[in-house]
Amino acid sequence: MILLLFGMETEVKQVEEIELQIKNVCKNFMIDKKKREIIKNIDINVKKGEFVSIVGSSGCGKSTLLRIIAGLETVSSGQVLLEGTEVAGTSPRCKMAFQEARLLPWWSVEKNISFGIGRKVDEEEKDKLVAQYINLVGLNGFEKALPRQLSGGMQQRVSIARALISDPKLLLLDEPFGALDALTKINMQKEVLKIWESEKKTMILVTHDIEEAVYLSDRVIVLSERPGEIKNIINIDIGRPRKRGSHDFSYFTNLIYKEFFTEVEREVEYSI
């Protein structure tokens, strides 16, 4: 009896650790009166506090999958559960940062961030929250700045702070550094990692940058060509902080590159 109860307790604990469940999700679009499969048979469990990246070639459905998780798109079949509750539309439990910062140009940094609170709070609490998240993303001294007065990286920091200020369970990042120059991108990756480590949020990143995925992630999910199916899930078993030039880092980067090049080579063979 004791062993049985211990087993049940362990099973319950494992279930509680799962933040997000994606169950056999498929998504189709009707284009020119023809059904086009975008993603197919996606099954993923994401643990609480995990950092997961999704990589794949253009058009494989990465961003569509992220929008489904966020409740911005509906599934054609399957189910998405966040903390055991089915996702049906947008929710403050899940926030998303896009490639474009999407800030309101006539509002200051602090007003853009406060817009993300999403609930009624008194002025004193709002000011404390905004100050907390401005400090979190390292924008002290820029509270009154307008978006046009900020660099691209700083705008993305505002966007991430705006997403986090409502204290979501899950933060989705849709290629948030894709438009940044190489040095700014590396600095932003470090900032996101600091935020992830301090806030203990579950994060899912869509990216074309394999080195970025290896640098940030606990696991990297590789999608196939459209319709996007899970081709491989790679555990990045490297401690943090990670050194981009290290043998282990290169090993995992090359491992994921091979997944891509295999796909590309097949496509070339078929076209010939």
The other form holds:
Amino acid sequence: MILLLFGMETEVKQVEEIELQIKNVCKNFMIDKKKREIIKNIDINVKKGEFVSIVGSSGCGKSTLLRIIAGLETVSSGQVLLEGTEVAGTSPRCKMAFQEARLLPWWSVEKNISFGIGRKVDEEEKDKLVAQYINLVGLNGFEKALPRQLSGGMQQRVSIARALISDPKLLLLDEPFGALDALTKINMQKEVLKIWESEKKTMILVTHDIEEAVYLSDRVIVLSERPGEIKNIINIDIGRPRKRGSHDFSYFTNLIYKEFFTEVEREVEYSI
Amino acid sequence: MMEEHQIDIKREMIHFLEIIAIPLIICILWQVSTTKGWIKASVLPAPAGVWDSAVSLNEKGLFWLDIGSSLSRILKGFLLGGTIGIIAGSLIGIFPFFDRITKVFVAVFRPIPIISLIPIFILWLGIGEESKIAVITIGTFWATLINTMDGIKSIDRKLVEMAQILGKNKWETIRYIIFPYAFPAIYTGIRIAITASIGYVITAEMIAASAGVGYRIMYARNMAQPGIMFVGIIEIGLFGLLVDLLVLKLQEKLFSYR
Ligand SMILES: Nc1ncnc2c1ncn2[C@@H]1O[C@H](COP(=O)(O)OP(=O)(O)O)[C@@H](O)[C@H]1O
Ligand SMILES: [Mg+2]
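Write the structure block of the form predicted in complex with the partner chain for the protein whose form predicted on its own appears above.
Let's see the whole complex now, leading with the same chain.
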């Protein structure tokens, strides 16, 4: 009896720790009048405060998976639970930054960011919040600038600030740095890491950049080619901050690269 | 610094000359060909003759009366048709239900030339103000309806999705995303409507009216007073120019974010 109670208690605790449960999720799309499996049997639990990356070649369903988590897309089968509650439509707990910044061109940086505030707040608090998040993403001095006056990297920062300002527990990032040059990208990764550490958020990042995944994540989930299935999950056991040139770092990047190379080799065999 | 400034002024002057060159040449040709007697005054009066006609119209108190009546018709018809057009266009653009129920109506009635409706309006509404305002209302309605509708339908789905993620409701999405997005198209509709209204009002006045620029042109033709006809035509041209300038200035102000 006592043992049983004990068992239950630990289970309850475990459930509390988990932010997101993806249970055996499949998604099919009708493409050209044919049913296509896009993702298949995805099973992931993401702990609170964890940083998880999803890597996979393009078209394997990474965005689709994120959109399902965000409530923008429904599952064909399986279940997605946010803090134990099944996802049905978008939720204030979860915000997403897209590959494109998706800013409103007629609004200044300030107004675009304040558009992300979810609840009713008075003007004074609003200004304070906006100033705080402009500071967080390092855009001081650009409050009044219009999106077209910003570089791609700065636009992405606005988009991330807009997603963060409502204080979501879970932040989804869909290749947010895909369109940036290498240097800006590395700076943005540092920025995101800093935010993740200071804000204690759960983050899920979709990327096709393996170094980016290793640099940022606690765990990297490798998806197979379409239909996207979990091919491997790799724990990145390196302390932070991580050094890109270090031995451990290249060990993990190589490990993940191999996941792709075997796939390519297999394909070559097939085609012969 | 100083030199750069001078170059700027020089460039501006050249631009100005480029803009007025053709109108200037036309005026000179007009003056020369009429004073030299290459063209008969009964066909095309000299600039001075047209000016005299304008002065005589003004003395009879008709000059501003005509302009005033035409303008007030345009304004009334435009306000009425524009309001209905923008509201209806918004409903059709936003709600697929309205799009479905109006599809056939729009497809059938929209291609009908507005001018062909003038006799019908005169039959129904008489030769008073109503028939002319009705013509402009219909013309303005279609121009604003179609542009508003298309502007809203062309909304970038990605922006709507962004609003959805941020937890915005339908009304907030319409107000902060869909309308601002469609605004340039709606503005284009308004611009087209005003320009077209000039044509409609002149035509309607030519067919039946007792004042107005179109009426005056027709009247002058019947009275064989070409000077007055050209006063009317120049008035219309200048009015068009004024509207264009105003619209462009406003456009720069409104859409400076692009
Ligand atoms: N709404 C949709 N309708 C039909 N097919 C879709 C839709 N969204 C995505 N797809 C298809 O699903 C596949 C995976 O897309 P996506 O998730 O964007 O891939 P990734 O982000 O990994 O590059 C693609 O082949 C794409 O054509
Ligand atoms: Mg994608």
